[in-house]
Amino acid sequence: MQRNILVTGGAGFIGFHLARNLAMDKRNRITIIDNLARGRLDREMNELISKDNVSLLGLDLKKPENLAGIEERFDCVFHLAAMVGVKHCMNRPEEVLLTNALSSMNMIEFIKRSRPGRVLFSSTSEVYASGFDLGIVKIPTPEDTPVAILDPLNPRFSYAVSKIFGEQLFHFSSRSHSFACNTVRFHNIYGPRMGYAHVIPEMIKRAKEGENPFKIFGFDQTRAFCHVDDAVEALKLVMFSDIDGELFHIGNDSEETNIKDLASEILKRVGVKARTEDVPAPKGSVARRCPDISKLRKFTGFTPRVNLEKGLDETCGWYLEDLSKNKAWE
């Protein structure tokens, strides 16, 4: 079957690998919306961007202008590009919040005029980030989890807002409009070509540069990875079906893995023997994540295939390549 597809932010972590896998089926064709703000146009993005079914649209989606001269009509929409990571939230919540509002708004309206036959909005498990300090968060975490901000005044949380206030933007405006729609929450995707400001790369990268003794932030906490090979393919299952108005948690919800054994293991595999020295979490962050997805197997017969192990070595042989050659990035 032969489908039109957007995919916003393409050039970035998550988008870049949907993409390429998309491209793999020559029937697909694939046009990428990226203002290349994070992502890279190194020799892999390129080798993207020059198959005969790929383009990429050098495109800033804050300025509606930027949408207004599209005409084609898609039959898939992944909108997943926005403004993320903690350092952008910590030092430029404002940007954080009109970049990732105005770019749901614009792709609205511009959804609205275009008429995509499906849609869907990548939205975060950062939503529940004060529900754990509220007591309301179970693990695992279901999707019917109420969302919260705990305070409204702590910078942290402006990531979470922009991606609530887009979850009921295409919810509500496809139910207006009449376009089916579904929402992903993402819990702790990781893989090669994430950049660097993320635990498992960034542990990757001080490990590299011998830091000893080798600080464990969050020593105590745990996290439930998802290798980002999973999250494509649970993509295209949502997508790629008759489902609509609904939300799904993305995730793996079998290795919810020790923040201190994940360091173990990524200094076992960039081979570094160093004191380990246990740091508290910054504030705000929570002491356990872990998805419930059995929403997501119901409907798509989704099941993890990438174990943690495996994942590991992936990523970090990619990693350590790319330290040996490239600066690190964001």
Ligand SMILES: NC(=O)c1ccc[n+]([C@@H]2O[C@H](COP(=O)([O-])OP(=O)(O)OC[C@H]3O[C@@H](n4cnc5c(N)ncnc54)[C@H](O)[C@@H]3O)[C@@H](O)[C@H]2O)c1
Contents of the next structure:
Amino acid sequence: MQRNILVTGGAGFIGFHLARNLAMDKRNRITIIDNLARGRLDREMNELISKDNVSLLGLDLKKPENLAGIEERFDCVFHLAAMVGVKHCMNRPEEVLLTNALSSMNMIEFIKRSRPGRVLFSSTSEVYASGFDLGIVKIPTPEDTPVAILDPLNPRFSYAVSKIFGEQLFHFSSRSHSFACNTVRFHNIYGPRMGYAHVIPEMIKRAKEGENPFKIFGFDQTRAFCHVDDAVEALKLVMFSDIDGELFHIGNDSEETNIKDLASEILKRVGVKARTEDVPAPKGSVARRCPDISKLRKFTGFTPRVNLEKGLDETCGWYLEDLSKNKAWE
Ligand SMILES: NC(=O)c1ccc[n+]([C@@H]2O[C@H](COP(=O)([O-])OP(=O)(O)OC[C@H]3O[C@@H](n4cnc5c(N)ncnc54)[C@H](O)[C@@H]3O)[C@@H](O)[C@H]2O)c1
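Next up, the form predicted together with this ligand, please; the one we just looked at was the form predicted on its own.
Below is the entire complex, every chain and molecule, led by the chain shown above.
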């Protein structure tokens, strides 16, 4: 089936992998919107947009006028563009709130005008961060867990607040204006080309630089890492279905890993023998994270296919090559 697909944030991490995967089917026409605030026009992105069925609009979604000239009707809209990252939350919480809220509001106005068939909003496991501190989040975490904001005056929660707002805006607009819409909450997606401000690439970089002793921040914490190829598969299963008005976790519930074990797997792959030093996690960091993905399994048949061993082989390989050519980028 021929599909006209819009991916916002398509020059970033997940959006790029999604757009590249969708573009492999020549019947799909992919339009990417990304202002390149974090996304990059690197070799892989240039290769992607050189394809006949892919185009990039370098637009800032914060400005409604940027969407006014788009006449095209899309069958599917994946809204992935957002300002992400703990560093941004702590240093520029107002910008995080405004970027994510305004982008969502402008996308909704565009959707109401252009009437796409199906829409997907991307949210985050970070909506549970306060709940962990409050002791109301069980592991594995199902979608019906209450979301909470422990302290509205703490900048750390700006990202979660912007995403909770986006979830409600997309859901209730879709009910009021009759378009099919689902929300996904990603849980620790990893893979090539995600920048260096994430635990896996950051460890690869420090290991490659020969840090000794090698510091393991949050050594006793756990995370359930999900390879980006599995996340892309899950996005497609939700989008190309009849499902409407639902909320799903996207993650890998079989890969909960201790950060100390992760570090030793990375040191092994980078090929360095460093002494290690256990360092407590920064204040406010969640001790344990693992999604319950049984709802996604039940609705779509989704099964994660890339185990951590294979995913780390690929990811470490990609980063070691990148570091040999480029400086670490955000
Ligand atoms: N990677 C994860 O593990 C993870 C976890 C939870 C949620 N998410 C969500 O998934 C989505 C994609 O995340 P990602 O990891 O690929 O992040 P990313 O930062 O790599 O990609 C986001 C993209 O959005 C673009 N963007 C930001 N502001 C924009 C604006 N105003 N106009 C146009 N483009 C803009 C950036 O340039 C970037 O390319 C985000 O919505 C994020 O909140 C990701």
